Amino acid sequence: MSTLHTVNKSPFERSSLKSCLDHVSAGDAVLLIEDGVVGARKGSQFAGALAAKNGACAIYALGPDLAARGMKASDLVDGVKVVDYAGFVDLAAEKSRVCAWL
């Protein structure tokens, strides 16, 4: 059973990612939207762990929300997927459940 993780609060403000990262299993993926975005920045202290979970599970991170803080994709930690709202969907049809991270 694959589960989409959704994480919305910075990681510099909240514990969310750090928890949801340490609780992802194989199959699964991590969507990252809102103000968790920011956690996916190249060179944030989260980079590492974030690179770490990328080949046991996908990340994304959702496009329009990247573009409202002002980053784009080149921003990110190698490996972390854009996508928009249709992709927001498609991910959630694919997975069997969905647990956001707050």
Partner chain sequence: MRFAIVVNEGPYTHQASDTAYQFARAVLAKGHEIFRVFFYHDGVNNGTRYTVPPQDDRNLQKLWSELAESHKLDLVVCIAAAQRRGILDANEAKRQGKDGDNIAPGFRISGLGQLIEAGIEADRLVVFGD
Given for the second form:
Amino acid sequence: MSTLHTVNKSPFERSSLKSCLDHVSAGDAVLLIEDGVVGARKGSQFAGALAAKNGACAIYALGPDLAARGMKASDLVDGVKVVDYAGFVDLAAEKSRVCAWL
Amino acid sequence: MRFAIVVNEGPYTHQASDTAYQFARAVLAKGHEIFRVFFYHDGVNNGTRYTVPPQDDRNLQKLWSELAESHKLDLVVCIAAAQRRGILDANEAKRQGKDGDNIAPGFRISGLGQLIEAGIEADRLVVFGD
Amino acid sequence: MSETKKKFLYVNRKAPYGTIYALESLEVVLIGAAFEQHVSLAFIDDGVYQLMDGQDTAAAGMKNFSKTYKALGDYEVRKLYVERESLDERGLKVENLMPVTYEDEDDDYAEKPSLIVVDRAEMSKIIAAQDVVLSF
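Beyond the form predicted on its own, can we have the form predicted together with the partner chain?
Zooming out: every chain and molecule, the one shown earlier first.
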């Protein structure tokens, strides 16, 4: 009965990542897409907040959006998994609902 | 599984329409069904055939129209949002006394009830926006 | 019309007027009411500003749609969840919000409040209980 949450904005610009992480339930998945992927970078200001949730929830970043912004999987906070659009679809199908933090 | 997709932003300014399009293709590639794509807020601007992006860039309206054609997708533009933003089909243009329409092939204009229906009929509804 | 009855949650996280999302979200809620689904609204972050009492848009030259929230009860929309932490962070109190009520037909049409203040943990549970989450 868990939820897939999507975050599409940089945490440096909007509060949506913080808000999302404040509202996730155990077993949920969080997928960072579009500018949201910058929040997953290792060493960034938000790395700690992501790492703290990673475990109770699974954190993902959309690979094509990482690539478009010159990032790769090894740049990310440990434990953040990279998925492509097919993986995005799988996550949406596996979870019971999708909640977009716009 | 049956998906519904909501696009809340127009093309180019935001990535929302691009992401929704790539997501839609992935849904179809996996053998799932798309019950409807609903365009709301500035998302209605995806449905004008008068956009002319540079030739070396993607043409989002065309991509959506082609996907609709090849997969019999139902692309619905919200009428209330469309009227605010000047997206018209032939009927609406006539009804509102405007001198032309601009709706792109594969898109149709209809009411917000179509969004609620999509939420009811689809197994998953995914929103893309700002 | 479909027989299915689903739980719809409208998530509002943006203040009114700066963008059109609050107004157009409300338009969906009004149309959606005719479909007889289970409907709740969530007001989180700046979304709580949508419910501020005493909104006056005259000088800004914009359409004031705040009265529509008060009419939601007539559309059988009776659950407006407001997040306590979002109010606190913004220096707001429940008293700053407009009264929104509905008439309870099972209790001699007594006027009852539609605004339900919940904390963040409760809001998470509300999200987790939905079939459809529409974010604006």
